[in-house]
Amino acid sequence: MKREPAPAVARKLAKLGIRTPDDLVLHLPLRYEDETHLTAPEAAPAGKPVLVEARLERADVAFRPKRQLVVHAEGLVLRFLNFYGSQLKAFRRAAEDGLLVRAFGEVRAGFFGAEMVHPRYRLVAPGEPLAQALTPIYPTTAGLSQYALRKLVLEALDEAALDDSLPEELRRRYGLADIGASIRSLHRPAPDAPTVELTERTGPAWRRVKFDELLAQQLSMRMAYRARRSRSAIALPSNGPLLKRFLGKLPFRLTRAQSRAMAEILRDLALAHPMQRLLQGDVGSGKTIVAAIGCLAAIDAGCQAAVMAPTEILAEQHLRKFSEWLGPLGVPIAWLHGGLSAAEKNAVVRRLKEREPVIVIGTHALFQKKVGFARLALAVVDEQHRFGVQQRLALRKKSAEAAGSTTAKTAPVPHQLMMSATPIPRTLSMTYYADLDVSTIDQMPPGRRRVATRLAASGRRAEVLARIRAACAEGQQAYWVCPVIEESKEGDLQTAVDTFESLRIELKALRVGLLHGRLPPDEKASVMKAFVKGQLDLLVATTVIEVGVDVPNASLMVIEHAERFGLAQLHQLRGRIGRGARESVCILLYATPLSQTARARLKVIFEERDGFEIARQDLLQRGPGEFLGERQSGMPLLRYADLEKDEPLAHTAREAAGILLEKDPQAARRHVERWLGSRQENTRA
């Protein structure tokens, strides 16, 4: 761009991720409209937008059935239900000057004959040439018109050099079209360009763009990985005295999968560069004990470890388990969360700034500004997809802050272990987690019972209540999960508060509790403690119980409005039961009629028990952006490549990334800069 856009326009462009001329050039069309030839109004096909040209006759404001601008032209009427006074004046002036209107839209039969409602239009002089290429339609944002954005994009395209960032040898090897020609043809496709290739995003031009995007992401991840390997970290012993004692006194045997994951993590921790590992495993596969073993290695080294969880309930669950497992060994454990008093928080903060070894367990409170660590060696982030990129970066930076005068570049970086009970499908892992080492626990501990899943329409609620009465009469406990806390825009959704009140009346003989995220921390802890101790029969809750709740006696779960939950949530919630000796049942109560999407989700959760297959289906249904949640916040999601359709291309890009980094690292950096620019930093999370 020769001229910088006005600040207001720049802010709108930034919302689209456009900050530089290169970003504009790479902002490719969503679709195209054909304005290269004219169609007579009477010959326009039904339901298909066409370009029509007619001489203007007059323009009037009609007031029935409601106020609207009606423009009469030869053989055509244009109708605008929303309009400005300036439009009326412009049409009248154009009619007086003998101008034509060139309108694009669907033609339909109206009171005066052929008409268009709210077409896109231009006022033109007779004989003005038609467009020589299809008209690109770009993704835009509120306040930035399609015309203004198109003008900016095409101006940037005219000024762009679009030199190829890939060596000719690599282009020949993978049969890649020229990048400059590809991008220009996508912005200005010829009138005879194959429509299917443009709309389906196939053909040589789209293949090159998708390849370059996938390659940039692979390169960025690998560069981040190499950069981390060049940093220093505290090497932690894999056979320290505490670790030996702990493993020698375990009251149960680790599964083969747990032992394998433990060995991989301890091997990484023993190195003098920072571990960056994802520990994934299905609900209840035993990830927490493996994380506790990693924390013990930090304590054996005289260092600190931090365990961050997304909710206070999960943080408290970790506190309980860590205290039960590591307390007998004399391991110091601290707890930091939002519910502590100022004095209690300050005491924990002071303790972390001393050099004594400690495992601190907490929520988002761990990365608050005033929290610092004297010697943080390991950061464990549980349910990592629930934290944003910047939040995870903030926790890692704590060790550099604690180093004081030591510069950030030379300060030891803590090892990082991220955990997820939402298994990452292979294609997604290869693309979005290429910068991580991955450990997978793909085996359940002995004693975990299969949970039976039942579907029930909301009209069968009375039968569900009878099932709860019978289960609780036998000494079992149950959950009733609701999607919202109190009445909202959702309108007909059963609320947790209302459900709690109605169930207390309908199930008078039972002890019913209520748990949701807006309760004060002390009250939440009290309710959960009562349920764990068996002092409550039924717990009405929101998804606050989705992770971290472990009550072996709870063998029945009802999920109300199950059609409103995602697959990952349903699977996580179902994993809260089946932890005891009894057969467990999860009842998915749904409202009718079901949408096609909701029906597909419920079918998957009803038929599947394997978390990896459920995750794969979830990816297919929702796409990577939603599946990944906040992990990609501020990160370059794929805009053009489709992980399902373009999986072979992703494999090719992965191979090419290794070759390019090895043979031409400078070209690799140029390629990443073109496609990702300032968004690269977040790959470090």
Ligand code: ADP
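In this text, rigid core is short for the largest set of C-alphas that superpose within 1.5 Å between two forms. These figures come from a predicted structure and were not determined experimentally. Positions refer to the first chain, counted from 1. Compared with the form predicted together with adenosine-5'-diphosphate:
Shown in the overlay between the two forms, fitted on the rigid core, is a CA shift at Phe322 smaller than 2 Å. Shown in the overlay between the two forms, fitted on the rigid core, is a CA shift at Ala46 smaller than 2 Å. Core-superposed comparison between the two forms: CA of Lys89 displaced by 2 Å or more.
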The other form holds:
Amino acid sequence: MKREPAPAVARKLAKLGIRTPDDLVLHLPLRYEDETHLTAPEAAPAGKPVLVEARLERADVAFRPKRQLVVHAEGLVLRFLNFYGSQLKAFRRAAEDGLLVRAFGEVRAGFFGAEMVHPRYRLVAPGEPLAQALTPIYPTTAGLSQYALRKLVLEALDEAALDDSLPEELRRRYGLADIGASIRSLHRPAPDAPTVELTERTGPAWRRVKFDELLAQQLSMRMAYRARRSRSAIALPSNGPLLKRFLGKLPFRLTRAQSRAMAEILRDLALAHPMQRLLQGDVGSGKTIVAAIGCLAAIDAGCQAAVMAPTEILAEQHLRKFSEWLGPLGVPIAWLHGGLSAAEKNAVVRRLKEREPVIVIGTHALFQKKVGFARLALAVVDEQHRFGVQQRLALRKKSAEAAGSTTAKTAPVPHQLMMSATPIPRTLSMTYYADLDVSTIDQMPPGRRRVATRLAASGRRAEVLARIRAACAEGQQAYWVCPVIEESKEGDLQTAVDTFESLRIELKALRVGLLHGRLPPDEKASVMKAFVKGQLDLLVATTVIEVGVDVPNASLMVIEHAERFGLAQLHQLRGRIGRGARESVCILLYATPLSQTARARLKVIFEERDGFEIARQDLLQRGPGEFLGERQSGMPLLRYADLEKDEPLAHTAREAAGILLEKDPQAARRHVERWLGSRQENTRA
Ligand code: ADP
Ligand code: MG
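Next up, the form predicted together with adenosine-5'-diphosphate. The previous block was the form predicted on its own.
Every chain and every other molecule in the complex is listed next, the one we just looked at coming first.
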């Protein structure tokens, strides 16, 4: 960018994630097109884009079948369904001046002979030389033409120094090409460049670019990790009286995996710098008690602990569990949620501001402005993947405030424990969670019943109803889950409400409840409470019950329109049952015909029970972008490297990151700045 681009252009560029000249230079082609030779329109092969050239004759606006710009050239017609008035004028003027149109696209046989619809084109004088090499095509956005974008990129490229941020020694060790030469060759391929290497993204230039991208990601995560780790935190020793008493009379015997996770957490908490740990374990693996043990260490040290859950229902359940487990020890527990009156809320807020040791449990209401902690030592975030990046940033800020100041480097910051039941496949955790330490609970508490999964076409609804009647007659409880339809929130609600109404009639003898996200908090809580207490037989619900809800007596689950749910969701939902002494059954009702992808998903959930394996399949089916979602990961996703295909390269980059940080931290910082300079904010979430 020689000059600052016009604001309108800058906005378009920002949409593409381009904010700096470096960003432009690293905006690499999506693919390449061959414009090095001309094809005669009548000789163009079907279905293959080619470059053609023809002398312009005239341009008109036609109205049938739809308003369109029709350009007649010698032996060729071009059609544009969307066009500007200025385009029409330009074509007419060019026709008068005897210019040619050079167009790239597929040629079809139309009414007037050879025809192209919406080709990429340029108006040229006779004899204009052809491109010598492949033409790069960039990812772009509406209103920013290939031509304009390419011009900006090439200008930035000419200005860029592109010095290599990797020391020669590392480059040699990993057999990496020079970065400057690599990037230049991708933007301006040499005439004799091997086409396959460019288009398939193999070859030394692409390899170097992918390596650098992976390296930047590794470095930024490690730097963020080190920066946080270098802060101070309140050390929470694990030999306090409350912790000792609780461990002496646990409500059940911890599994080996739980004990290991607990030890890892307690070891971290005892140190004077902040823990940043992810506790992952399949639904039902028993993460909550491990978190409660961590909170006890905080109370023992005379500090505060906060437990944040993504929904009221879940927060309330934590409140119940914590009260049941820790109440008898006299541990003060506070409860902060949207449904409290102003006076109640103020009372809680006041407690937190005083230096009173307390465990506060709540939803994101915990991290509102007016909630300030006098002595927050541990923040637990349950089902952390359900929180957005913004909420995680708010939490981090809150932690800094809790330290008394947002700037003082020496003020202690709280330890952080994130929990997630969506296991992250190894390839992803290596790259996207490299800034966290990870504990894994890979074992279920004893006595868990296997959940039998059945698939049934929606035509078999009557059989399913009979099954619910039979189960409830024996005193068991059941869930009926309705899908969330993203496009229409209203319709969503209606599905659950309608289903509730009809089931109430169809299952007259049963006590049926309804739970969905739009109910007022106190109503939600009372419905849930009734179900927990066994005052309801059947709970019709949307996916609000997807996370965390724990009712051991529920042994039957029907998921309606199972074909509309994602794999992770189905697995989470199914994890709600099989928690008690009974055999449990999950019935997946699906509407026919099934799409291929829906069939593939249902097959996985039918055959697999292991959360890690399901997550792996999910990743394979959806790719990392969708799997993580920008929202979830808070990380700019990889643009060039592909975690599946480039896994070996990712390992190499990880190793190199360690070496570079050690040997040349300056170069490491420069490298991150080049790749992620304008995208860093979210990395820290
Ligand atoms: P999740 O990991 O999905 O959050 P929870 O912490 O809600 O799982 O635990 C699920 C259920 O298992 C709870 O009722 C919990 O009290 C119980 N539980 C946890 N650990 C054990 C254990 N070691 N033995 C028996 N029951 C356990
Ligand atoms: Mg849980």
